[in-house]
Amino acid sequence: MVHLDGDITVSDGHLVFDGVDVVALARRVATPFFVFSPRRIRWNVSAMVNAFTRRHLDTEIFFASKACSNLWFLDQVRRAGINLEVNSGGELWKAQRAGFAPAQIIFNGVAKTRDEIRAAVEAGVRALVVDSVYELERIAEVAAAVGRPAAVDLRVDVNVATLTHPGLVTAHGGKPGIDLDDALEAFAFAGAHEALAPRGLHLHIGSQITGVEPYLAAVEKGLDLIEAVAAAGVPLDHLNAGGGFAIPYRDQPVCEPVDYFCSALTIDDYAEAICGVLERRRPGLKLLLEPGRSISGNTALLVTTIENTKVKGLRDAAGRRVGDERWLTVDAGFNTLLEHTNYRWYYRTVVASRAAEAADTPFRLAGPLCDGGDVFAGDDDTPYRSFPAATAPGDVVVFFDAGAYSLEMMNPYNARPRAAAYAAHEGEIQMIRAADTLDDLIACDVEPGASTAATRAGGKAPAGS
């Protein structure tokens, strides 16, 4: 039986998830979907907020909504009670049309446009997270032609490893951040400037942390910068530590320490942890947080239909047949899941139509996409997945863990519509994102005639065309 914290359980064969037959469903609907839980996000967000108030009363939760920004999560968060980090002009819309305040939202990102400044700084979110000293400098150029000054926060690269995806790095010499070295100078330069607000230190450090050791040491680091700056004259009122926490991805014991698909870490450590510094060295300054993948990672499901099976044969160097591989293809590829080519990720698979049989025949497992690459990685670094042997074309597949990053990174390659999302809960199915149509895929092409007519008329098509 297939048992996760008692929303996914096996009835009649089938994967049942809180209370939705995934199979059943997918009888009904078309392949590929995501189905997505509202009663594990509401747990998810509980789960956060209790760990980290219990430790530090003066803690607030910014959801990061790059690792989901449909407008039906969006609105679960904001009912749950959190807030939210934004990372785009279009996310802050976004988030707006969500229902979400403007002292809400926290901006981030690495290349915000003059517009996105303006656009932050005129809504009056939050705080502005400053990425470098010319970004700055831009920051106070447009809020003094708006007006009004803008709040910031500085982040910095507190140069911490950490043990994850190289792709998920952001500090110690990563993309992000004020170097270290010019952290002090950019405080002074924001304390100084009549257009500026500084209120915080921001510390993000990276995506899918297995281990709390970086966070102390990046806490650590953070707090001697905060007292250095207000030595200088710059008092902050808080520390945003980011986000960052992992989830597992793999079902095992013990985990290796480079292994950043396995984690045996609660969110519960990751409080303990940060909350722990703070107390021990700066126990009213208030702490600020941005999970994503932590608190929708585990929210959904991707359901996929098997297209295609074939036995391929094992070749020796000299091109002798050594052996068979037994292969099968889905209707959902990287376009539909694009983390598991872009950063060979790894998702847990069941066969939800056969759910209730022995696993313990390898295949492999690959999408419909005309690229090579486009094949899912196996389980326990092999190349293979464990299916029941009569799995076949017209079985129905599921991929775990798939709240996070996946709607966002959806595209319509090999003009594939991106798939549609359901809300399950207690047995009831609700449509939160309509599948593309035919017709969304060339919904932004300029068809010739229309391309020529622009041209005429100097260039450009009309705003709002």
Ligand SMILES: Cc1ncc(COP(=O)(O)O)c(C=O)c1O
Given for the second form:
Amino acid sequence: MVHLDGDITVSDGHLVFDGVDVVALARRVATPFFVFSPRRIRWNVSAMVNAFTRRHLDTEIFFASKACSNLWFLDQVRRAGINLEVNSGGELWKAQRAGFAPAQIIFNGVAKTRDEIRAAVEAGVRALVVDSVYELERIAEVAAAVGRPAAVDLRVDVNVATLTHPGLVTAHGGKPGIDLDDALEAFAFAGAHEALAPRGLHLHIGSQITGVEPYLAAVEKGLDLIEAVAAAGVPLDHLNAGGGFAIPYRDQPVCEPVDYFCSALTIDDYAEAICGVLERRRPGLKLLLEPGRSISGNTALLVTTIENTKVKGLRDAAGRRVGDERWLTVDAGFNTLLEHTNYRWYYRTVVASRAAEAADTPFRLAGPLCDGGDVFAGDDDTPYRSFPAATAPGDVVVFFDAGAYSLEMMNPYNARPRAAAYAAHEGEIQMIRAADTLDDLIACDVEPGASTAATRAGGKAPAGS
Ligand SMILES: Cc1ncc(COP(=O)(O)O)c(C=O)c1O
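Show the form predicted in complex with the named molecule, please, because up to now only the form predicted on its own has appeared in this conversation.
Entire complex below, previous chain first.
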């Protein structure tokens, strides 16, 4: 059963995305590929801006570019009218290439190098988000050397439990941020240092958070801290509540509390919670947000082709065959959608070339890599995907909600070229990323016999070469 989202329809048994027949496209260009919807990017940005500014006018949104830093995507986000969060020198460079002004950029990161700090200070980014007391001192040192005070937000772990995948927890014992016990002293240090200009408190508490309670608790604690910091003589002008808003990867009417792939919350629910606390306690305080997944997640499909099929015995503990399993292998695995093995992420799938047929037959669905782990999680916590009975090699399988943390994490494992990406709009297609060529697969390798000094432009030649 295909879930239709308005701009996704079925025509002649094929899945159509914003007017583009993805099966016809898959017959014309190499699979796997991603197909993005610029219309959805605009919808998501305006839903986010409206939900928050309606409730708290002084809100600014910074798209978390780690979710999708493709230049075309960044350009769409910029044109839609929001700013950018970056997490490395590379993302800062891409942000500037995509036309974001330094004042539109927030620089995050849990292990910033001196070079990255210098680049951010010299560019004059809106704020560097500080991950530790050690890093605060490092930023002060670099800013003093550059001769320009660094605007800083301190990221504090406000110790709230989050309802999300264990790999995505960033507060409450997670890696990022300054311990709450040390926060006041860190702000006092920043306030007293002439090379530092403390501006705000940063609280990103995790990703795909499927409840509003963690935000309620985090914002309350954050406002307590902002009051204490002001009382200590360091007034702050904003609270950065981070991102983390969940999207529904699983299509279910009711979500189990621990099922972080299922979310019944809308952006309005998150806005109501966060702005509710802010309006009650500090209506004049600026709110910053850094959403990634909730802007880019549902803007892309991953389109793949089935290349192999087999039936294998299902065996009990004693090795007796107790049934059969039908397997299908598509041409994208964790090289293209890393999260499926990294976090056992669940992406809804449909057989786009049989979109009008009943999806009533269980199949195991696997990727093309040689690893036994390159097998996709099944529906409803079973090992199986429900597909039409006749599904076979040559059919086109689409993965939904593949726009966040996907292009970013592709890798050429098994020497498989990283996939292309297209934008679809009202039946028209535009390439926004080319697939790797075979030459790309060896572009960074030094050919046997070549001089080590002849490394690629921008690379560092090894000492003594
Ligand atoms: C500091 C920071 N801000 C924003 C985000 C974006 O989170 P999400 O994509 O869940 O909105 C992340 C990712 O976890 C992050 O680490």
